[in-house]
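Next up: a single chain in C-alpha cells, the form predicted alone.
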Amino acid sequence: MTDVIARLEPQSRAATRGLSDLSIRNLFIIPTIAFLIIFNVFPLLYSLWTSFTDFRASTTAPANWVGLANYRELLSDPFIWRNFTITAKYVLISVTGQVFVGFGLAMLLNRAIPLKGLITTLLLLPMMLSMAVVGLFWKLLYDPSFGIINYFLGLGKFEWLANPDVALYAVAIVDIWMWSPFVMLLSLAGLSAVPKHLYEAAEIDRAGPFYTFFRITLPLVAPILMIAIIFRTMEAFKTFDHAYILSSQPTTELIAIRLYKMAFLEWQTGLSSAFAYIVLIMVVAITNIYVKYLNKAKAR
C-alpha cells in the first residue's frame, strides 16, 4: 500500500492521506482572511466609529456620539490647514525632486557604461535603509558644528534644521535622496521597453536628441513614470519617521506628525480618527486624478 501511495502524484497522495485540494486551499486562505479582518478591516471600521465620538484612549470614560462635530472642528481649524499647506509644499518639492533625479539617473544608466550593475546596486542602497536610521544619519550630516555638508559647501555654522526658512527643504532633500532610486528603477524598466527601431528610424530621419526625447522616449515612459509618481505621492503624504527625527520646527510639522501628536500626546482619539479619515479622503482624491492622467497617457 505504501508503494502505491508513493507512485501517485503529489495531489493524489495528499487526497489519499485525507487532504483534498479544497482542504489545502482553505488551510491557507482562511487564516489569511481572518488575519486581514482582525488587523486591517476591524481597525479601519473601529477608527471610523471613533471619529464620530469624543473618545479618549487615555481615560475610562465611555465614548459619546458627537456626529460630525470632529470633522467640523478640524475643517474650521486654521492650524490644521497650515499643516495641510506645509504637507502639500513638502509633497510637491519631494516628488518633483525624485522624478527629476530618478529619471535623470535612469537615462544615464540606460546607456552602456562600465560597472553598470554595481552602480545600480549602490544607488538602490538608500531605500533599503530604515527611515529612523536615515533620519539620524542626515541629522549628523546637517549638524552645524561637525556636519560634512556645511564643510563641503563652505557654509560655516549654517543651521539647516533649526532655520524655519530651509528646514522643510532639508527634510525634502532627505526624502529625495532616499526614494529617487525607486523612481530610477521604474524608469529603467520603462526605458528598456522602448522599441529600438523607433530610435533607429529617428536617426535615419536625422532627428535631434531634443526631438527624440520629447516625441519618443518621454511619451512611451510616461505611463510607468506616472505610476511612480502615484506611489511616491501617497508615501510622501504619510511621511513621519525622518521628518520627526530631523526637525521639530513648526514649519516642518507635516500632517502625519500633527496626527501623531493629536492621537498619542494629546490623546484626542476621536478627533485624530476624524483627522486620519480627512487625510485618507484627500489622498484618494489626488490618486484618482493621477489615475485619470495615467489612463489618458496609456490611451495615446
The other form holds:
Amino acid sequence: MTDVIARLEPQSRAATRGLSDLSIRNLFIIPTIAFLIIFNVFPLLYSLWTSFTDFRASTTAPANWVGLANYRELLSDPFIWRNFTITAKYVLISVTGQVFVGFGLAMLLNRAIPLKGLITTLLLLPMMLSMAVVGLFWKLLYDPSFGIINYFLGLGKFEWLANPDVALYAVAIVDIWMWSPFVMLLSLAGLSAVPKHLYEAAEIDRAGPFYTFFRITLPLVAPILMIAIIFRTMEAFKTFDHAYILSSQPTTELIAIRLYKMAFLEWQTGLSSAFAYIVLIMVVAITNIYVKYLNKAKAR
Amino acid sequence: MSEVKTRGEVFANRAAIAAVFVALIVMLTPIYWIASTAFKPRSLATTIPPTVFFEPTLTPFAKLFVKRSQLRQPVEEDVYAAAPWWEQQIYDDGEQAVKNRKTGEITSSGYADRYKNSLIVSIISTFLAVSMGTLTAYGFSRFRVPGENDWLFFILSTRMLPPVVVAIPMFLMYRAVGLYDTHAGLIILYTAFNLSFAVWIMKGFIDEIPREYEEAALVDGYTRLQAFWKIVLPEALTGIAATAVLCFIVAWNEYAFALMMTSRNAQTAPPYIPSQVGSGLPDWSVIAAGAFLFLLPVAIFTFLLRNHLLRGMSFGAIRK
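Here we have the form predicted alone; I need the corresponding form predicted in complex with its partner chain.
Below, the chain from earlier opens the complete complex, with every other chain and molecule after it.
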C-alpha cells in the first residue's frame, strides 16, 4: 500500500518530509536480508560445490570434481544408515518423554497451587542453561562410583554412559530433563486458553474426569501441543552438544556427531558436505511442516 | 469450578500439589548438586554417600581464577603429568607468567579468559542482532513487502539449519579470510544465528503496537523516522528487552560453532569447561565452580524476566 502511494504521489507528506517510506523500508530490511544471504546462502552454495568434489581441508591438494560419487557412497554406506536409525530412536524417546513429562507437569500446575508463578519459573531453569555444561554435570551425576543418581536409585555401580545399550537412553534422559519445561510452558498456555464454561457444562452433565480430559482438554490443547512436538522433534534431530560430551559410544552417534567427526576430525570435507546436504534436505522437510502448523495455530 | 468441593476434589488437589513439589525437587536436584559441589572442598566432591552437609569453601573458585602473575617456576615433566588439570593449567600459566613479567602484562587464568570471551561475543552479537532485527521487524510489520511471507520464511529457515551443516563451509571461508579463532568471526556467526529469531519475535511485539500511534505522530508533523524513534521504540521496549535476553542466552550457551570455529584466542567457555574433564581424576569441585559461575547470569536473567520470556520463547504463538 505505502509504496504504491509513494510512487503515485511523489509530493505526498510522507514522501517529502525526511526519507520516503519506501526508502525507510529498504533501509530497514535489505541489510538484514543481505547479511543472511552472505552468511547462510553463500556458504550453502559453497558447500554444494564441495559436495561434488573430493576436497580435504587438511591438505593443500586441489579439489577434484567427482560428481555424485560422494552421495552414492553415503547412501550406500550402512554405517550412515545406522546413524539415522540411532537418531530416529533418540528423537522418538526424547520427544515422547518430553511430551509426557511436560504435559503432565502442565496438568498438575493448571490449578490453584500456592507459589505457582515461582514454581513455573524454577521449572523453566533447565532449558535456559548451556547444553554443553549441562551435559558435563550430568556426567558427574551419572558416574557409576560416586554419581548421586545411582546412589538415590540404589543402582550400585550401574554404568549409564559406558554401557552401549543404556547410553542412548541416558542421553535422552538429559534431553527430557532439559526440554520438558518447554513442552510444559506451551501446554500451560494452551490449557489456560480452554474456556471455563466447557468444564462447567461437563460438570452439569456429570461427565467423569476421563471423559472431560479426552473430550474437552486434549482436543483443545492439541494444536499447541503439536507445535511443541514439531519444534522439539526438529531440535532433537539436530542434537549435538550434550550427546557429544556425555558419551562416545557408537550407539549414541547421532547424525550431527557423525557429521562433525567426518568434517572436523577425519577432514573429509567433500564427503561431509554431501552428508550435510542430505541432512539439510531432511531438516527443510521438517521445517516446512513446522511452519505450516505455526501459521495454522497463529491464525486461530 | 464449583465453590463447594467434595472430599475427592480436595484430595486430588492435595495430591497434585504434592506431585508438583516432588517434580520440582527432581528437576532442580541436578542444578542444586552442581551449585553445592562448587562450594565443596575437593575431598568432599565425589564421596559416597554424597555429602549433603559441609562447610562451604571458596577454594574451588580461587583455583579457577589463579592469576598468571602470581605463579611460580616451571615444573618438571613428571610432576606436571601427574598433576590434575587445574594445576597443569597453573603450571602452563606459570610459564606464560614468566614471559608476561618481561613484557609487564598481567593476564588472567584460562577460565577467566574464556569467560571474558563469552561476555564479549554474546553482548556484541546480541546488540547487533536485536538492533538489526528490530528495524527489520518494523519494516515487515508496517510496510508492504513484495513476497513478505516468503522472505519471513527465508529468514526463519536460516535458523533451522543444524550448526554442523553451516560450519563446514563457514570454516573454509573463515580460514581463507582470517576470521578463524577471532572474536569478530564468532560475533558474526552468532549475529546471523540470532537475527532470524530477533526478527520473528520483534515482529510479534511490533504488530501489537497500534498503527494509529504513528499515524497520529505523522499528522503532528513527525517524520517516519522520528515516529519510529519516539513512538514505536519506547512502546516496544519490553519486547526488545525480552528478545535481547533470549538472544544473549543463545549466544552465551552456544557450543557447536565455538568448538569448530575457535581454538584458543577466541574460545568461549562452553567448549572450554568440558574439555577440562578429559584425562585422570578431574577436580569436580573446580569444574562445578566453573559451571556454576557460567550458569549464574542465565539463572538471574530467567528470574528477572520470567514474565516476558514466555511470549518470546513461543514466537508469539501464545498471547498472554
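Positions refer to the first chain, counted from 1. Since we're looking at a predicted model, the values are computed, not measured. For clarity, a rigid core is taken as the largest C-alpha set superposing within 1.5 Å between two forms.
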CA of F264, rigid core aligned, shift of 2 Å or more between the two forms: no
N26: Cα shift of 2 Å or greater between the two forms (core-aligned): yes
Core-referenced Cα shift (Å), Y290, between the two forms: 6.7
